[in-house]
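Taking the form predicted alone, here's one chain by itself in structure tokens.
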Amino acid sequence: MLLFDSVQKIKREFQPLVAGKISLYVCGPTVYDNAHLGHAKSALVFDLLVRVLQTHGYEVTYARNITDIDDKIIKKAIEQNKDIKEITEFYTDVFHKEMDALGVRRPNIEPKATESLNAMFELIQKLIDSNHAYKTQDGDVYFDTLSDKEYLSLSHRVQEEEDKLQRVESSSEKKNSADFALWKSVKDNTLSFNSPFGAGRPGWHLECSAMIEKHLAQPNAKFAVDIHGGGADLLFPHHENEAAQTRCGTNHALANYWIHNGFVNIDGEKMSKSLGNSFFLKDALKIYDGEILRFYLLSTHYRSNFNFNEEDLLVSKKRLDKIYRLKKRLFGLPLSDEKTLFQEELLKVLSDDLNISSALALIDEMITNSNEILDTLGKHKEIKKEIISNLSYIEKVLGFGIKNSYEYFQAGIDEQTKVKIANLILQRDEAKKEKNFAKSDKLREEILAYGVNIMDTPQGTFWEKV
């Protein structure tokens, strides 16, 4: 398997630290607001990566953190006059539900910053003891960037003089302009935690390094984890600072492979709350089914910037529709685990740095060929078994085609109307059993009036939106 390493800027053949096992850490959400499309894109990318790795037979331990200590959370709690825990638990629950709607599977480990404070204290103390960190008179603790000869080796960034001056002005107690906070002292009534360094809160960069050490790092390993990932905006300063802390505070580097997904743009403009175009996922899910969004957001290679617009989304939906129309032709037949050449080819292209374009092209070709075969050789059970197996494989590896094929085409009908249609179908079934065909025909017309088609199959009566 080949993965593009964001640090070395090349595709590298993947070799795990431990044979057959993989550790993956991805930076998760700061739970003070609803998830936006950028969060969705990142979560989907790493869900796909985990699926592909597991299909190769690897045992994957996937950790994605929850940042529940942050100035933005405190600000929200004050604005809404609520307890901080109430804010974080509410938005954590919302995030989980929205990820479920996208078909994003939960990570094996989901550590919270509030549950990892002792690990943070230990790492800070190690950095102080090794002269990589220092405490100021105000009670803050900073990482000394000049003490790390490899600082900026991750992002290959060169500090601009103007940037340095701005950083100096932000804190007169820092030794160096680029130094960043490991522990921030708190002397007012806002949220603080007791620590060996005084009352305060941890620096954001510190949280991930500490959680990785606590949950994933192996003793005497060259790297703490196999893969560390997140959005491209995290490469600097977040991941750069994480790497520096871990490198200087432990006996290993942070990650062997670094993977970053591209930005999400809204109609060509970079998504940003400051620009007022942060398209919340909850708003998109009100209009589009989660699987439709999943298919669309994954349809562009993960390293490319993604331009979200509704015209492209509707074109993408038609591509997903084809999977379900093929699935509908085989409705009611038993699942099959038959291995096929298509499955080998699909895994091969996805193993080339998650080459989604080639994967979708293969799927399009398979669907076209399968429909042609069913048109001419539809009675052959072995042919049907192979197609069903291919569809099941797509569902497992890509998360596409997971729904009942008839229910998928009910999208756009509200729940109240669905209940009414279901009741009418039950009444019609009873009328047919009683051989009251006049009543059955009348009920059929009532159902069709909702703008749907109905199909009578050996498995029962199903309907879909016209």
Contents of the next structure:
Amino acid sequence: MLLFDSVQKIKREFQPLVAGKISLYVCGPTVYDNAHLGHAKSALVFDLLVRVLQTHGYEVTYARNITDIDDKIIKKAIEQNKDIKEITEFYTDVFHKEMDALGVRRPNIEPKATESLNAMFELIQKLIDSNHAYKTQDGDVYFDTLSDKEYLSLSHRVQEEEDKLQRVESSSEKKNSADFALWKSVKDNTLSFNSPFGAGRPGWHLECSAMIEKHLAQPNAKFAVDIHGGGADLLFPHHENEAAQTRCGTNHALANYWIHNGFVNIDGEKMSKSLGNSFFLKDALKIYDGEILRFYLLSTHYRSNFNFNEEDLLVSKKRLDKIYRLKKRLFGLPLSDEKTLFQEELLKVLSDDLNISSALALIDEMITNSNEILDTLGKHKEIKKEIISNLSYIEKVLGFGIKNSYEYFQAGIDEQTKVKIANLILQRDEAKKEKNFAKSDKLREEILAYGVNIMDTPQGTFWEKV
RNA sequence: GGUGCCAUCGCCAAGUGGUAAGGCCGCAGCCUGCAAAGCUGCUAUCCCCAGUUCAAAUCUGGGUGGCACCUCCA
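Rather than the form predicted alone that you just supplied, could I have the structure of the form predicted together with the RNA?
Now the full complex is given, and it begins with the chain already shown.
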């Protein structure tokens, strides 16, 4: 398995810290607003990574945090005159449901900041004890970036000399402009926790380091976890700071491999709250099937920037349709998990830093070959078994084709309409038998008016939602 | 300004030294009462210039054009 390590900037052969096991930590959402397509992309990428690693036989422990302590959450709670917990629980629940719709499996561990405070206190204390952190007169605790010789080694950034020298006169503030808060003292009545460092709130970067120590860290390994992931924008400062905290506060570095996914843009522009062009998942899911969104968002390489547009999304729908049409041709036949060459090749390309384009090309080729065989050798039992096992392999590794194929094609059509369509098809079949094609064509028009397509096959007439 | 990434057919997109995958669209055909679906065939020399090499989309240098991070952000 080759993975591109975004810190070393090369593809590296993956070697786990413990044979057969993998620890993976991914930065999850701050639950103060609806998730957008970018959150979906990130979750999908790591869902795919976990599936591929598991297919290789690794036992993966996957943790993705929920940030439920944050200034933006507090702001929203005040604005809406709601309890903070009400906000965080609501958006956590929405996030879960939306991820389910995308076929993103839940991580094994989903730690929350509010449940990880003791781990954070421990880490802060260690950093203070080792002179990597200091307390200001205001009661804040800062990480001393100058005390970490390797600071900025992750993001390969060069710290400006002026910045370094920019020592602040007042002792109540931080020593260096790059220093970041581990603990922020809070004087108001918003959201505050008691700590050995006084009442306050943790800095954002701290929770990830603390949670990793608490839930995943290998005590005697060189790295706390095998893989740490997140969106490309997190590399600096978030991951840089996490790495510094862990490096200085524990006896190991944070992660052996760093994986960062690319961005989702809309009309060539970055989605952002400030630009007001966020495409929220809840809105996307109203228009498009979750599995189509899954296919679309995964259809280009995870590190590339992704430019969302509806035309390309509809192409993804067509490609997914082809999987389901093949599945429909084999409807009702027993499942099979026979190993095939196709599966071997699929896993091989996905093992090269998740080369999804090559994987999709293999799938299209498999579908075309299978359709051709079914067209010509309709009764070939062994071949059918192979195709079925290939389809279930795609389901397992990529999460495509998980639904019942009839339900997939008829989703969103109510029962009443389904009955009407079925009746019209019966009438049309009668007209066709009588060779009354004028009538049968007229009936077809009526059927198409429901926004569905029909197809005559030797097994009868089927319909699909357009 | 600093750091880094990218530029492949009308569109999306692999390939990163050995002579251009795949999908969409389009065209032609098979199948069909006609369609739809499915199948078959056809469609690019890789932003520009120079260099290295027996050989470059792939390496080097220089352009041009996009983009990201440097502040909360997936």
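Positions refer to the first chain, counted from 1. Rigid core: the largest C-alpha set superposing within 1.5 Å between the two forms. Note that this is a predicted model, so its numbers are computed, not measured.
Splitting the chain into two rigid parts between the two forms separates I421 from A253. Between the two rigid parts, the smaller one rotates 49° against the larger between the two forms, as C-alpha superposition shows. Core-aligned Cα shift between the two forms at F437: this is 20.7 Å.
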